[in-house]
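Here we start with a single chain on its own, the form predicted alone, put down as structure tokens.
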Amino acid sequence: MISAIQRLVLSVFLILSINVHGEKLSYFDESLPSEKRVELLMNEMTLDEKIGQMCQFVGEASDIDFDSKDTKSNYTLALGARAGMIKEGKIGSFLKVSAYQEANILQSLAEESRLKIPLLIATDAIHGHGMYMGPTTIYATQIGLAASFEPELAELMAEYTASEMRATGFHWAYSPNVEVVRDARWGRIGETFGEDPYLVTEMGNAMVRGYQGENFDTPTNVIASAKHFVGGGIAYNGVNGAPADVSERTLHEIFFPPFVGSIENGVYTIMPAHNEINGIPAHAHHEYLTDLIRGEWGFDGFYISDWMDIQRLESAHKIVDSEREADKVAVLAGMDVHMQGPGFFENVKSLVENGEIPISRIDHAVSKILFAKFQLGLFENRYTNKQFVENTLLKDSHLELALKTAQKSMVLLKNNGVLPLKKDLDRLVITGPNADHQALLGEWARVQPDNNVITVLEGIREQYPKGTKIDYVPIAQHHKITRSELSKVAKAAKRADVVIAVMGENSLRFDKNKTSAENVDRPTLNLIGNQIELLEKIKASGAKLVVVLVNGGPIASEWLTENADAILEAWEPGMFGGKAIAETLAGKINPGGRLPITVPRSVGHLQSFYNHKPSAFHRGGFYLSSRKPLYYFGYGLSYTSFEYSNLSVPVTMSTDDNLSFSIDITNTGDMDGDEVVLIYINDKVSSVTTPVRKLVAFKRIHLKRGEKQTLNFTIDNKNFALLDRYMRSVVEPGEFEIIIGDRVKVQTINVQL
């Protein structure tokens, strides 16, 4: 054990030989590249000063005025032991920072203490800058930018994103969320590209690359988290934090290629999931955090805990008996920051002193953190100001984009003739919880301001501004109807043409009302509550029934199937969902999303997803049910209508080949619109099962009425590729049906040695 004067002796001396043999050298040297300053300051640092690199706490901006003159005295009041700490260098980091007046008087504690090291200050970015205090632009949530089927509008709103957090002095987005859903009870669906592991990971690589760019050293890039690894989307009963069970060919298959995704594409850190995975927490394996990730799938980043989860290995997953051995469990298996909580920086110290942690095993987490302070500029700009939040906040191409994340999102799952909306309309009622409602907006967002967000009663008013009569019935509660509302509705609905009624669900993050979110699984896939005897009191008037769904998990009602004359999946399109909606209804915009998750029939269908093995059906279905779906993974109407013609296909390939084919599509309706062409393979007798379809590419397209394009494909030759028995990834000969989408029958060729 090292003693304080040889700890003394040894920083003296090193600090010394820096000054001998190079006195030019300092870490505040900007021209240095970042690997080189990440040394000379590791060589200055006390044990203390490393350990608090790996120390989060919280903010606390709850209570402060942030235009008093006393604010910084005020605020560090309230900040109490922690304004202490930070100007000891005890903390590395920062998590619910609410505005940037606060950033900056954190950053300002920083820089008095010895090192002056800036702090990460760290937010939950999942689909814009959406828990900052203040406004900001707020994007479709996670689910409905993978029904847009398009990359590029998932990385150019991480990088949007990243502006505006950077302009309010953030550096780290807890986002991409990379997990592969599997249980549609679980509460987070909406923060997630939904069920197919192939569409998650171009997805999820598409946002790390936005928020990082090619190394995240610009002044407009943050460092992005591929979250969480791994299973939360098949955890027991769905809900959130609890074990899962999934075996190690299905982890391979379909749970780790998004992650492998993100590392591939340079994400810097990654979370831990909540839950256990086969009985050993994630947050204390040491296989996969060591050996996999960082030994096999080359990750150079660190780990940041999620909240308060390296306690829970005593607390829930009862694997050790107090705090300081959760810490040391954890360190010891790779994590690298600790997200909350004092008792992280004595435990740690007491560990290391006594030699039941390696001080390299600190110097490695230390050096990938200040790394990323170096590469983000930090040393030379930690501050920000108002100007800069002004010029960046709600650009006009922020909110361009915004909107157009909500068109894209749209799916319609059903149509009777009545959508478009005619233009000549007498008598339109709106009605629904979600009518009105920033409901809109998802979860992770702070409500906005009124003027900042179109919803649908403003869409809608928007698109009819004269000549129809627009009635509007509130609802006010999403979970109970009252019998005066039911009443309300079901009378104007009797003088109406049509009745556009938003339901759904109810996210956002600080409303105590939500029916859904983190931490608030659904016992049902139907509308929660009383809404579909809201439903029938409309279908019983006579009057056409749209049906307009907000939601972030699907949404499985038999009845809306049956009744409704329309369906539009609208997910939580962000702060202009009304206007995108309304948009859809009328047919300025024609809808041209798929579904990224398959919605089953009724809970008691879980699990309910497209890639499925071959034997799941081969006994038979449910008793007095279809075992099919209500809507299947890829779904989704138009207004238009596709042909798709002169597939060619070679007839055979080699097992070291890519595949490269050609099909052409043509817009055969009357409107213009968008197609996703999606591209499936099915090995059709494989060694070991196989699913019965797996997507390997995709593009969406825009064709304008009696337009044609040709599209090209390369399949890559992993793709055809499969996990044999021993775990080895194998193309074997044989026959391989490839699948375009539902609108060509499938095309055979041979693979051979």
Given for the second form:
Amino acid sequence: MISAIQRLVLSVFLILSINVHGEKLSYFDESLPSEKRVELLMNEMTLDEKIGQMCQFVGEASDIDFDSKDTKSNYTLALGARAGMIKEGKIGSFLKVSAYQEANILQSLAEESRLKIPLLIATDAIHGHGMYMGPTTIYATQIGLAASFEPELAELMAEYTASEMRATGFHWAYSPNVEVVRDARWGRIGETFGEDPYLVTEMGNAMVRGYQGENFDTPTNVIASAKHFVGGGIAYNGVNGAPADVSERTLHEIFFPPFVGSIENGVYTIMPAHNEINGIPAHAHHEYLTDLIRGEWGFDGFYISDWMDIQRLESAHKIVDSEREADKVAVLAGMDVHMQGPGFFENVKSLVENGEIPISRIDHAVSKILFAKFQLGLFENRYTNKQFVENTLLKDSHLELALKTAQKSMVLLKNNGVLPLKKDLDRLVITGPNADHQALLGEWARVQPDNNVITVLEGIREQYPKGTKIDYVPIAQHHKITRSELSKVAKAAKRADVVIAVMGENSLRFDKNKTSAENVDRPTLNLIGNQIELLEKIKASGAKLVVVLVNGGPIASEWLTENADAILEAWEPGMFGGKAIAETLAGKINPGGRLPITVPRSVGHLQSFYNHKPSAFHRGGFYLSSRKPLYYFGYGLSYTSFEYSNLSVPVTMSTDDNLSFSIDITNTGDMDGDEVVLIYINDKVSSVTTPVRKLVAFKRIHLKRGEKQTLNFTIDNKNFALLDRYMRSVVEPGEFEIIIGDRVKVQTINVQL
Ligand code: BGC
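Counterpart to the form predicted alone, namely the form predicted in complex with beta-D-glucopyranose:
Time for the whole complex; same chain goes first.
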């Protein structure tokens, strides 16, 4: 804490802009606080230089040989007009920069500008620094991390990712994606934390802390970006960027909380969604961007537009009839940085000169952007070098964590006793489009060198080095398995004890055959193409059928649930996914993940989520089909069993209290294992409708065979609140159910005034 006198001295010093020796202060003086440096720098900036900070452009590395001695001149030539703009101080940040050499050249051009303001370099480093051109550590994607129910993993992953970014000259991660999913057709589920607002919030908060540290002032921190505000997970038809028509209540109860959480954890940038929300495009939403998020929630950083979405106010949303108007509406709504390209600079300049955008709006945006640059230490240290890169990328600790994220994200959906696989199997067949495929890496990752990835086939071979004969039948494509492939699998399966079929999706960003990803949404939730036909052939052979799913969004197949002997949901487990899968099948890892998203019965059963309102099915269900999903949020089997006892919830509490209680968990099976303890509450009778249950706490623990642990929980009072019909947050007296796990233990508590 600083004293009142220190504060006074500091503020006098801030106002004077001279030091004790009477010398003019410089924004290059790193002993000054970032706020002061911002002020000093802004005093020297022209309007052009200010607007320049709000402009982002893409890099140009594709054809450059970074080992040649003419690299800088070749690259500068390729950059064309952008090179001149950097030198004139008209570009503040870059994305799609692919290598550290490129980042260094861009910074050197910026250093040639009048004020020498360094560039912020951004990337979509969401589960590792996956867009970097060159091998980096690739972890499990967000949906798998959510399945681990271990926010600590997400925090460490973001921290390690930040360090790989900084080593390669990047400072800004367009992550975490904290959208809540309500439509499983959306192709971007793999990059989210699933359907539950509490779980998404906890995971998102952890990632923000991991990327930014305390206040992003160390050489290994980056700034994070909570995205996309808001409602991408409930778009028309599940289509990316389509309108979200969603009630104010649902926004407040379901979609807003993760953003509030990120802000409470200091997230420094926010990216609005491509969409419109109830008729107002996110990039023009003054009421949300400025009044709600900045005004009420206290967001203190800056907004980055999503890719070309300001222009789309004209071309897609049609709320204005020119790009100039689009730029005006967006900046007035609160937008600070434009992703990406020309046009914005000239428009904003003329809008300011014409008095249509006040200079105070520009100053506000620029001060926030510059603060990040000072705080990150870029004025002192904008370059990186080969040594730093080599010492940081793929560090042992990062690789260990990559494996751990994969191991912890496995969710066992079905097991009729075939798993763990016997150690003395004679013959095993492995097949399926994902058996030897880098789809394991998921979205926002480039294909990695083969020796940096362990596919499922390689993982299985590692587990069964000799003794067991392993037949591999390759399948070339996800969406079309050929007749000849089908018959080869059928033939091989007849001779096998067990067939491991590795099925699912392909979200690899630069793969032209991807089946699910950004802008590739899912018209079916079943296995794409004729994958089920392949599984039917295996089933008919009489061999045991073990299905491993590699996917982002849930796979809905009743056939699979009924016919497979075991189903392991592996999500997109990253570079060591194949090892983690093989270890799980072999019983070296006991699967302990739980579903972070409901698996519906079919696409026709959408929307399907666990925290629905009580009347959702009070008048019926579906023709010839159960209304129940295949697997609810929170589901997941283990190779061992757990018993819950001694739930000690008090009988009453007041409407202002937090609730504290304990419960004992015992591993009653034959194997050590992890258990995820999930705590839900249900407000039994309420003045407005509330969900049948909602998650309010969770904890993953490891228990050895026979071991017992007492867990203590404190549920914050705010979890008992509802938004009344006037949208006021209140705790209503009455009975609440405390539900542990899948109704393993339920106790009622009376909440009194
Ligand atoms: C995506 C963002 C991403 C941006 C930059 C957009 O299309 O929606 O999530 O950060 O591209 O790559």
